[in-house]
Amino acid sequence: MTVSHWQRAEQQERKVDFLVVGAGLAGCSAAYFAKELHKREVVITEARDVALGASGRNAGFMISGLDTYYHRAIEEYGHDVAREVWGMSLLSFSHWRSFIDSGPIDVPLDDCGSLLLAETQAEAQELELAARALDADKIDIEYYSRDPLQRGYHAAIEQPLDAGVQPYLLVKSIMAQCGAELIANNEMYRLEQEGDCVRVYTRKFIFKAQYVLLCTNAFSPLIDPYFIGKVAPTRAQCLVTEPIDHVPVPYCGYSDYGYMYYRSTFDGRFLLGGGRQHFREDEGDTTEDRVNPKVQAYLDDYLRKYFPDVKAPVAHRWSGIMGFSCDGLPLVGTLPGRPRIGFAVGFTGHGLALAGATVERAVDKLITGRHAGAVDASRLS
């Protein structure tokens, strides 16, 4: 990321104990932990202002675990590191819901759990390995061996733990307990470290900070060269139609392995997101946020085939810029040579359902050294 001359001819120079980079769902709790837990004084300073990027673009889907089935976390990353993710989904929406429940903002919440869907008969039988693997593991699930929405799908996983939210204004509500001053509009172009003493250089002030954490998901290559081939920007769109007088799908809807998502909005509106799987030469690895009109057109096709009660017309369109690992677990550490930099980047799409247990770690790992465990960055070594 670049600033002018002429943007920062008015610089100052500003000493800051912790800074945080990023204003998202990962920045503002980063933030919260850091005052709360550590006794820092912290300042978060945002290239537009909170919640503006992918934390308050996405579909609200706080769906427990990774972007992949559960028995096939099991196979990639092992069992133990499974579990331990799982349990980290759990743990983020505690705090979300304590947040929600101690907050000065009204954030909506649906306890509605989520459904998962086959819309092929294999993917049916991933669902099923999938299922059994989460029932060895005690985890609160149920399979249905058909399609319990009867529109088409195969078969389906109930969570009934998960939940849809208001993500934006989950943000907010963040943001206004953490204790952090906000410094907005103010984009950072370079980091430096000499010593104990970390500089930061953004269009308004030049900082310098004891601790810097970045949460700045997709646009991390921009910010480093560290993040380059560790953290994809990839797109992700949605669209929402006018108030309808019925709820299509009861839960927050996921299906084709995730890459298709669907509920109803807190104002009776269809919300539809997905569809970049088919042109990922277009999503992939860009930040540019615009909509791709053929993803578009592939939306409007599945809401008519899978939801043909939805009449109302979209009202709609947007999308937002996901940071994906490269692994698939979020990343958490310090800047190699920087070990006052850290970073909790790369939620691959599900920061609703990692960010606040995996940016705990990382506030801890950049304080006290503390590893990180399952989303610890050292494992890319």
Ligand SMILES: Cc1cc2nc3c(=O)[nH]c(=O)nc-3n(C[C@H](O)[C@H](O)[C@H](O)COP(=O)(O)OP(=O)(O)OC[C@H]3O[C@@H](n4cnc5c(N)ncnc54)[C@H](O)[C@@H]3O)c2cc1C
Contents of the next structure:
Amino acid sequence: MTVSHWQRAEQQERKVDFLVVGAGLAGCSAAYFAKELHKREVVITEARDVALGASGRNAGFMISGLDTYYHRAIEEYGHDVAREVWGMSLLSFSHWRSFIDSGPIDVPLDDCGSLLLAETQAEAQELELAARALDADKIDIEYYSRDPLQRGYHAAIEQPLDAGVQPYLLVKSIMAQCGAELIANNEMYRLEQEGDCVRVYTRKFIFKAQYVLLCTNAFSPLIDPYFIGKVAPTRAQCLVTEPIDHVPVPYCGYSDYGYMYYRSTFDGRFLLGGGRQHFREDEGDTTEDRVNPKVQAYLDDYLRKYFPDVKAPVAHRWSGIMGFSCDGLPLVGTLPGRPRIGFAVGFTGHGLALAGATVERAVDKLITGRHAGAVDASRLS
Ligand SMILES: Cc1cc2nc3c(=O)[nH]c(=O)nc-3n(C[C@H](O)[C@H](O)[C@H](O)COP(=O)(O)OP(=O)(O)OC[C@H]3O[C@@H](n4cnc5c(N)ncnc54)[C@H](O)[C@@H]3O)c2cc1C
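Cool, the form predicted alone is there; where's the form predicted together with this ligand?
Expanding to the full complex; the earlier chain stays at the top.
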């Protein structure tokens, strides 16, 4: 984005203490921690409005852990990191629950647990290894060597502490409680640190901020070249049916290594998402909010194959853009040579699992310089 000479006449200079860019799940909860724990005056600038990005479009699965099976996470990141990140999801859930309990908005939450299902025998073997690793770390799960749903899956892991939430209302509720001023329809297009102050150019204001935290997830590579190659926009798509008279999966259900996901909505419909793994060229590296008929046709076929009892027609289809990090873990840090500009991005399809604990660390790192542990971006260097 740019601003023309004519439009510039309307821009006002404004001093702020702590400026958050992006009013999604990450930005609104970061604002809360900056205000509550660090006593900062916080303003959020948002290109559109609250929760219009991935945060208001996701499936609402609060599923512990990362986007890979637990034994694979141990292999890839090491045991300490895998355990630490698992703990971060439990902490994030407790943050979401506190917001839901104390907020002014009624946010539907279903303590239904999650069910991770295997679509093939090979995936079933992976699930068994994951279950053993989870058991060894005394994480509360149940392993099924058969399909508990009797729908043609091969094995399953149930995680009883997981839940399904109405994600859009959750973010609205956090926004209402975070104590920050929101400036919507105010895209940021440039930022630069000058001494201890950051100049942030937005459509309506030129801010002079003490601290800036970028919570811009998939859009981060458009903001600063630092993020190119570190955060990749990745499109995800869902559909929801007309109301049905039964609950096909009484859990947050997911399968095919997490690529497919399904649940009942709070208004009695069936939600199905995923399919992008078969159309990577179309769905990767795009910030375009558009449904792809090929992905939607795949979802239709999947619905017919695994849920033939769901006969109601599809009522609505949508897409959203996720920010995938280059190594699968969220990224927390400050921009090189610009220690007053922090970031908490790259939730890799797991913002509801990890954003709460991650942004808490991001705010702390920006203000105190403390290392952010497993999610600290210094690991990339
Ligand atoms: C279809 C779909 C299903 C998903 N399902 C799940 C799930 O079940 N469970 C789960 O944990 N995760 C899921 N995710 C991922 C989850 O939604 C994200 O991890 C999470 O919402 C990330 O939150 P965020 O605040 O970082 O990003 P966003 O919600 O995308 O917020 C970023 C905000 O920054 C704003 N912004 C960007 N650039 C600028 C700028 N220059 N100036 C001002 N503002 C700017 C954007 O407008 C946006 O509002 C899903 C995602 C999608 C799309």
